[in-house]
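Only one chain is given next, in structure tokens, and it is the form predicted alone.
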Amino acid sequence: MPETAPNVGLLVTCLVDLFRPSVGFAAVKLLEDAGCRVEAPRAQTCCGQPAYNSGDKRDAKALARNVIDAFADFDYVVVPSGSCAGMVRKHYPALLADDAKYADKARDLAARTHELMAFLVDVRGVEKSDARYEGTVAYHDSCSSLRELGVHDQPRRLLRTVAGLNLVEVPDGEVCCGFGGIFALKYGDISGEIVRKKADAIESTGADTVCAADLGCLLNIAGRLQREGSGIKVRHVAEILAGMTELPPIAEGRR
């Protein structure tokens, strides 16, 4: 018998939506592609992940209680960016563990939760990429990627199977670029230094393009290559593999 397509819930991000909308659409196509149903609930959210970080842990419950509601009925939620992703994997179970109505459910929300890249992979057994990408691509690992979900050689192995690609790697690439949500606007001097770091290793590969499967560092990092005069392109993963590059690279301020 032939397998149930899986319902996907997806969870766009506040970034995606509101800077890079091309991301989710990216990322509905490869779910699609992948076998999946895919829907984006209107009644979503922010996952609250700004307010836990800033302390205000009560704007974050009630946050984190609507995406619960709102992603209820799905066989998984995915979401294209380690950061969101981890906040709703390793953080809400314990944020709500407290609370009588919803502790089970964010520990249930959590187990169907992954980030795009290890579903991809690891749930949906995605083994190549159709798409055709001319040029040598840098990866950056979001900290939240590698570190809160063990991301790492997923997005790496379906890179490699993009027509025209060369995949190479950033010196110390497991450093972070300094984004880190609010910590880049507490600590603008610090992220800046870091961010400079980073955007020196990525030009050091000699690709023409840098990708990542986190906005947020990706707008970091855009913003220093842009400001050094650089003529590296910034994009998300999801559109390299989607095939769906027509739209310009990654800008600071570009929506």
Second form
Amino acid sequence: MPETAPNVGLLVTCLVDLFRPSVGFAAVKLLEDAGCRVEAPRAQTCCGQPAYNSGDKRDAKALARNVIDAFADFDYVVVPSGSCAGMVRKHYPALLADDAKYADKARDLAARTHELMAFLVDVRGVEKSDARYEGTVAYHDSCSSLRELGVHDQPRRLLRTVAGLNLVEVPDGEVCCGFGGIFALKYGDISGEIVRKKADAIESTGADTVCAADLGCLLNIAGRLQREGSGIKVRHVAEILAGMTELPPIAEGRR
Amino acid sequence: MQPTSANFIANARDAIADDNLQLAIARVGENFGAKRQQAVDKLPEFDALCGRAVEIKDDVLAHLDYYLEVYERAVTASGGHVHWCATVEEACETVLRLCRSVDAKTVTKGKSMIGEEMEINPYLERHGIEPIETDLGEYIIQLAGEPPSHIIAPAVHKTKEQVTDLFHEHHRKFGKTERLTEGEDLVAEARELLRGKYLAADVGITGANFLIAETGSSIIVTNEGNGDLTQMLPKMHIVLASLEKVVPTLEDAATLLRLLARSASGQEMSSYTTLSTGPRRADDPDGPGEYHVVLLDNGRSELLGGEFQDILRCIRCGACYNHCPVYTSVGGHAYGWVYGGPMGAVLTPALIGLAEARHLPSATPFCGRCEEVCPMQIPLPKMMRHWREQSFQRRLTPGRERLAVALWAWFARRPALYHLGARFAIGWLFRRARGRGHMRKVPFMRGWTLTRDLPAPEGGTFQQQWRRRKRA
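Okay, that is the form predicted alone; can I get the form predicted in complex with the partner chain now?
Every chain and every other molecule in the complex is listed next, the one we just looked at coming first.
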């Protein structure tokens, strides 16, 4: 019995929109391969975390309402980022709890929203990737994926099915990379020190590639590895799982 | 201590550049973190205990006035005295008055964070009374003239070599001229010198991990037994405690104790758990002649019923410090006041004011590990966010930051304009990178580029390409 393809709204995230559109297209491919119809509504901009984390609650609420309206008509909303998915799933309902018009809508959206890896494995039952990737790959857990959403096994299960890929664990993997959005700019010394240690931990694995499901972490880690002159390649996990690795890794130039 | 929390950014920068400090605090995560996990794994009912502990403290905080009065009656009945102090000044004056009443010249001290809030050591010194710290860590930093940098490991920022230097410099006057480099020898020398101090002290001051309402007892936990000698030998025992330390029964304290040491150091129990109930009774072989509790508020009662009440559940295990990527990068002194780490980032603004301490709750990546390891399930990140919101509302957040957020949000609320602006901004950044894939310097992003490159954008936004693809 052919099930009707669910309508999935892709919450692209502002960082993917701006810095790495390929991640968005890799996510689209993975979702389409998993039998979904995908649309990326143009009314979306950002989930509002920069305002929310700066203490600007008024703007955070306005942006949350914008996202809620933009994704009102989808069966599911899928996000290639743990922190933005966590924002919608965990924080929107709290943020708009007192909003007569949007409190229910926020809870409804939260229930329909999923982080990409969790959606593929838990909701769509995807068990394997058809991609090939030659290399030793470390997977970095973003704090939001790990602690807000409990995503841990899903990306690893899929990565293990990629032909040619050898998956390794990063020591102290549950420790933050130091990104934290605005934190990385405002408290650059501290953020830089944290990512220095993270880069050391990644290098200690002997991996030639590190991937994660959050572009924020990846920009941070790639920026640090690049500054150190490390040759480790940095990619979003969706790029690897979708077999879309023609583009140079994050922070590396075109050859 | 005069707070330096307002200088947090500079403090942190200095701390990161301090090689000795970095060497010393590298042990925090390695030691405490792994040991806590092992201890938790060995106790299947750990989570259930946490749930019970939260209930106990929430009940206490909901009826704090009641439990404190019950506690006071029990202390009085056992022959002790409770001194209610709203402020640090009152608490210091009370301690001084008590010390003078027994004509005290020297005071031995067990570890007390309330003592740090009160700055009791410099206060007593100014009034001609010599305080002597008896916890080894506290003793070390007293020699160094520094405040503690961690609530359970006050000298964790010192390397063994630094301790060698301190002892060599300060113990010379006691005829100890040998330069000791082994941990055991250093401990033995400190112990030998402290023994004499215990016997000579007129007053012993300790903190309290818990106050028991039903019995009027105070409880301290130590690994060195220094607290016992501090409070047993002198004429008078003074307990410094903040008012949220009270719990209803000994049974409740036992529940909390099972969580405390496991969360703090990974021990099942601390080596010593000492209960004190009143002064020496007629048939007691030893003990202090007088027992006083200085009960300090210092702004805590104002947190009751508000969005920061949950921080008063804290039992000071330090697990949040040990698992915090910020604390383990900058150490405790950078926070600029008594408390550091995530619990300090929440409590400090409440006690010394948000204007002074606004950086502390802002300087975190919201990684959430503190909340995960907190045995009292305190929603630390949520409360840090409340402080950020207050900081923004009260315009303590600098104008340029508020302007940047407001400007960005103005665009983000207007999708058509935002997407147009995004194309221009990202096009500019893309051209700036000149195909190198990364940039070493970018205007307005010095905080980022100080320690890492900025990856270049791929070129073109997703929305631009998505529309192109759909048209095709």
